[in-house]
Amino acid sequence: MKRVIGLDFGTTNSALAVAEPGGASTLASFESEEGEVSSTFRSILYFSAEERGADKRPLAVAGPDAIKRYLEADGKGRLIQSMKSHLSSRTFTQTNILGRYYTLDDLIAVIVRKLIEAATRQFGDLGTSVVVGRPVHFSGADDSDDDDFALGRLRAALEKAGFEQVTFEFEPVAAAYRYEQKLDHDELVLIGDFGGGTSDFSLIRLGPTAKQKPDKQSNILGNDGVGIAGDAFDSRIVMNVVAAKLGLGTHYNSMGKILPMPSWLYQRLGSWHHVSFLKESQTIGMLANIKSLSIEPEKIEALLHIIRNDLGYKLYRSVERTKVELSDRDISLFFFKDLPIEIKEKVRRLYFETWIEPEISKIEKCVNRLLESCSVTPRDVDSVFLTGGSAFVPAVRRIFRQKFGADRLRGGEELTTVARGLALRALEV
């Protein structure tokens, strides 16, 4: 049996693992944007405004190289992030990037190809078969048709990247494969996987008895998920800390009428998969006109500065830093500076948890719905394994601590568990 690979294509970060017969799995290593070795690859693209390939298309780079080129380019190209969140959107057919049109699967394929190229330098030829993670419900999906539509687009992207055999597995089920390696006894486990765009859950029986079953699917009692996770928390910080400094709540005088600034601009600014698409001539022209009529034009100019210079990623880093710090402390200093803009404001965890309470409530309802559909009570669950970056958010952990007890919470390898589990799953394909 040859080695197999598992690919966790994420909203914010991606990871790849290789499994050998016998169950050993190895993560691919990548150079981070800071020049250090990382087991994750940023799901991000940068298109150069100054360099083009042989086909005359703008040069595209992905992952840490994309971030490095973006930071060096001073806003001259296009940076695109959180593309996974667009998969279920039927309105996203194609987009114009520096004079060339790209479909969503074109963009995702570029990222996957670059990731595979980097992993190939470590492992050698990886073949054309892969097991890939998928959320239970894609971000923005309203029904199963939307999920199927998203899955079809993701498959198309993977095939464009060179894979001929693609098998999908629910991300929390993949995490269960990795968690099970640590068990020497049987357990009923609730797996929670918190990504950038979705929160997904599986209720599954794991351990020596479950491993012996010829039909592993019979161990899964149920799956559920909701299109809410880290990006939604980021959006709350943008709307409550940043947006007012960029004109939200201000007014402008148009033909004798006092009109409020359009709120949709700030909603897109807080959605990382939308922010790069604000850099369109129509939007910039509209804002330039509003600025000339605005009561507080300096704030509109600040918004224009962010859009014109494609500063979404720099803003994201400031937001992410605050969110991460609030997992460990009660107060964080939000700081964003790109002259002439400078935003500095203390953010209290208490306020942050108030802002994200609607999202936390929806996550809790999803967990309750899964338990009820499986006729399982919290007392029946032996352990709760939480993975993914947003698993560190105290308000998220509180849901499970209060419902199941702190002694049953498990964690570890939060950013790579799914990739390792997908590789283990690939041994069965």
Ligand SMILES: Nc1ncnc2c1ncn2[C@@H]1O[C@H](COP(=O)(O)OP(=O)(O)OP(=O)(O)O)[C@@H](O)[C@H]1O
Contents of the next structure:
Amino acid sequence: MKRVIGLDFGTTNSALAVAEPGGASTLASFESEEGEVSSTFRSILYFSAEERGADKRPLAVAGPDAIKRYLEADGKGRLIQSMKSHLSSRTFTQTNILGRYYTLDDLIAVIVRKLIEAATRQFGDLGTSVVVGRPVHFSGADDSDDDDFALGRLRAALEKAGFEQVTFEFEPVAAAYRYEQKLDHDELVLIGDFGGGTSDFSLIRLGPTAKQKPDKQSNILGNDGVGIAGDAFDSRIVMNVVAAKLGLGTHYNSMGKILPMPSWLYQRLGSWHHVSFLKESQTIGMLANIKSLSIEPEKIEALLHIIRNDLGYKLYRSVERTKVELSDRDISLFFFKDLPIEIKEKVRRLYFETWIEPEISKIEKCVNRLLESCSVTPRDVDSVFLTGGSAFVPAVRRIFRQKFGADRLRGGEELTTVARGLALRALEV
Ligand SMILES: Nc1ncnc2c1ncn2[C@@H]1O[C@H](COP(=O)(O)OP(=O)(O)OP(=O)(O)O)[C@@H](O)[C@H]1O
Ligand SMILES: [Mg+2]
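Having seen the form predicted on its own, please provide the structure of the form predicted together with the ligand.
Full assembly next; the chain just shown is listed first.
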């Protein structure tokens, strides 16, 4: 029987689904960090400082195993996350990890291979064709050249992992394929997919009539997106809760001049795709120097402690916990401990929403731009399907509730809609 596959390489989570003619789809299962079965796989890599592979390169571990190894290794080795957000960056050509050079597509290919390995154990040979999701605009891309550049690198990673025929589909269009399976009537639908790196939108006609059309592309009225999502919300928590404890806003005395701590250090600390790259001798040397001149050296020492011990992921966990709690509650106790650092602070949803207001506003502008470019008013839209992990953020949902009304909002399967939809799309390739 013909079996096709869809692969969602996400900034935070990846997933893979197979589909059969007729539209049944099955998600690949992975072992989670807690040893349970999960249909998502963390897009994260760990390079061991101690173990080397047959090629003498540091042993690379992906997903939940990467997290386990990282937590056991006490700051040794390197943990890299949110790699998808580097795809559009022309300055990220290669990186030195424990003495060996890796290109970005080398790194992404490690994750893709792990996804394929697990799925092959479950489904048997998967073949060499795949439909893969892509954001409408990659995180950090300024123009269509940057998007093409990012897509070229993603394709290179997939080919390195063994795929020969790669078809890309917009992530929100993929989500539409899945949503459409539940429709018994025609609708004009706004799809919103809010992930870790990007928020993407499609305005699309779905349902029995749209399905019959020979040219399904004509059902899509338009797509748009912004490189703002869960990681950007996390960054606001780092800047507002953590950074001051690590010296942001303090000063140092450089040859009689009182200078503020450079804020770019904290921006990087709060951007998950950059944090593990702070551990460079130049940055550490600069910080050690600043510390000796600082008016509050213990705070700079705390920052150095995080960088030297590669604690970015540990910090991420504390930040994410608070963000996720604030989706359900009005208050969360932010907690991070790695002695000598201990940060405990109550964070109110109200504050969090003030911090992320600029991001929410950019997301809203993107939705307005899409509607306008398609000459569609909110009243013309029959339903709004919100998916992706960041669709849980109340401030994100509020944009759509206010514009379209609560009764038109739909959701569900937040972390797997795109993968299933990609597999359904693959039935048409
Ligand atoms: N309950 C929740 N409340 C708030 N945020 C959440 C919640 N659950 C997950 N998230 C956030 O959702 C994001 C991950 O969502 P998802 O897996 O859809 O992204 P992704 O597909 O990996 O990213 P992208 O599509 O941008 O490449 C993370 O930022 C995570 O912190
Ligand atoms: Mg996604």
